[in-house]
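Next up: a single chain in structure tokens, the form predicted alone.
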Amino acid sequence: MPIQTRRGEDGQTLIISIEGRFDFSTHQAFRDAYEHGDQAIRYYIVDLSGTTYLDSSALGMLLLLRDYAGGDSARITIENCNNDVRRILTISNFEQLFAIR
């Protein structure tokens, strides 16, 4: 599966791993990995360490999980990208709406 979820040790993270291509085809399963999560999910953390492209549709995700966790309270690091998806998520100011390490 492309896409899995596990709480973090806190009882409030939720982590979102994705493998592989980061597309329209995961568009799905991305949102159900934090919409049917539980009220208590304070942060999110979206590992890239495995996802191998992202594109345009993928960084309107991202958005939609902003909007979701709210917006500009929303508390969500993007982390382990790979040098290509860092880059796309720079050149697209992504650094200005969530913690990227």
The other form holds:
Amino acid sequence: MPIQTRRGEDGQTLIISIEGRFDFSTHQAFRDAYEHGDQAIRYYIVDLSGTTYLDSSALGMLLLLRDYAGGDSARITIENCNNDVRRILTISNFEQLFAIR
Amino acid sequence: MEESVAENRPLRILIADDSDSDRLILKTLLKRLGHRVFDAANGLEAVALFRDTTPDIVLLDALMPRMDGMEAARQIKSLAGERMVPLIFLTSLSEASALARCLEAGGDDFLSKPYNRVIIEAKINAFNRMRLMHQTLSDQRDIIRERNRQLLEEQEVAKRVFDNVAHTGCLDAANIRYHASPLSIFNGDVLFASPRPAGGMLIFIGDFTGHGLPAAIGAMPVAEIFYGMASKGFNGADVLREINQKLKRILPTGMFCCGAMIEADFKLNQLQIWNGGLPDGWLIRSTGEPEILPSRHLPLGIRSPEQFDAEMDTIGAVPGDRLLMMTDGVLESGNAAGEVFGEAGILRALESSESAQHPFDAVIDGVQRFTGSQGDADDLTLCSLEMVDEAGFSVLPDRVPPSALAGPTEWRCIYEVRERTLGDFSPLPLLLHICMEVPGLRRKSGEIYTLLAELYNNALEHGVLELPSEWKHTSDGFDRYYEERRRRLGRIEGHFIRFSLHHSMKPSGGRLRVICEDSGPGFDFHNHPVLVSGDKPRVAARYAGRGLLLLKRLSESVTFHHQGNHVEIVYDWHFPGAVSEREAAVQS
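Okay, that's the form predicted alone, but what's the structure of the form predicted together with the partner chain?
And the full complex, kicking off with our chain again.
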């Protein structure tokens, strides 16, 4: 599975890891990863350590997650980007919308 | 269901055998299985019968007089063309090479004599299934081909509609070069350029997420907003705010538009740039030195209007400086080895180009060399803008007024902008709009805008904000000027700028009087060099010579009142045919 989810130790954090290419082909899987989540989830971590590539439709999917998680009040952290992925997030200035570590 | 019905329906079978008895046996056997049979006694007859009866399956004896089975098979296959007609050889041959020759001639299988009823039935059924499958595949292929043709045709028409909206601007101006594939709109790319009423240009280059129809639909309102607002004199930041608000409202979450707005002012020799999500822009100085203009904003359609930041970066740029902007298709151009062109590719192309080569050509050549294909740069949009000398540069055609009689002719209006509104609102589009209601003024929109803009900017920057214009004469001062302008705009208190417009008719045309007053301390206009004599102007505290000269040249008269914070200009227009003294002087 290119997308895996697990619950953080605090029980309130959903960690979504994406392996390989994060593009339109992962659209449904990415939505499934958070849409069936339970009410206890308050924080989201998108772990991109295994992500090799990210395109503009993935940026759109991140925005959908942000919307789902409460828009401006969403608490989402994007972690462990490689240089190429980080570059795309930077060009789009997504650090204004997400905590990127 | 259709297939099973088709599978059971009687087949039309052509048989050819020179032995009358063998032929009769086979014919009887096939008829008993429920098929319709056409029979021939040699190859020549078989080919003729095939042409007349278009059978579903052909059974051919290999050895026949006049034309043997091999030659008949070749001709039948060629007559069948794309249609699949299973062709089975009837043979008593058992030698491997003879059997192989039958297949080479186009046969699909053999049946050996003497005939076995069960095997014949099984083979005919098997080949019929194959034939039907082939038929289904080619039908589907034809449907797909037809749908695709329709889709392309629709895109062509849609593109023509879009072109009528999008290409009303000045993309063909001499100082703009661009590459956009003919159907790039369906890749989500847009490129617009419009002259500004006050001179200069506005350019927007954008890239919607996604492809096809959704991206193209998003592009339409952007084009309308861009051209509508640009022609009314709104600045880049205003247009960006409007586009962002519109896209935020109409696009689903997850869809947005990366874009860049470029506002070029050839009078002030400056560029204003806003880059939200596009790759780095490049400003190549006339000296060859490159400067990078990175994306500093979120793409359009993400932020709510209150959170959207439309502030543009101001950069001094002189004639000969060239700006390059591109969509990410340029960076993502791939070669056969699966590598992408990338920013490194741009840098290589710019560095390795000869000094005489236009950076636009350098990048296009670079992409084509990299991808190894000629003119195949399909999914990318690249645009370059060259700074030019304002004198002798005009992109705005003179429009003919529809009628000199319709519209308001005798009117007066006073519009006052106060306090903080001075910092975040420009009254110019509104004032221009009011003046443009007069048909006689409409074809003079450029001049009117310039007059209003000169008056307003002088009143704001030198009157209200008390910024010394001589700062703008050095590049350090230029930065300082705009820094200070921003700072002082933020804390305006107790100030106003008031426009009084008065239009009336005269026998030969009309007269517009514009009075611009501000709450600033004014200036010593009695000793201003431009006002005292017609000599070449020196720098003055409030009106730099150029602005004032421009006002004098465009209008009948410029008069200062009070302590210099009250300016009145008179502008006359004339019915077609009647030429004013001022115009006559300009034309001669």
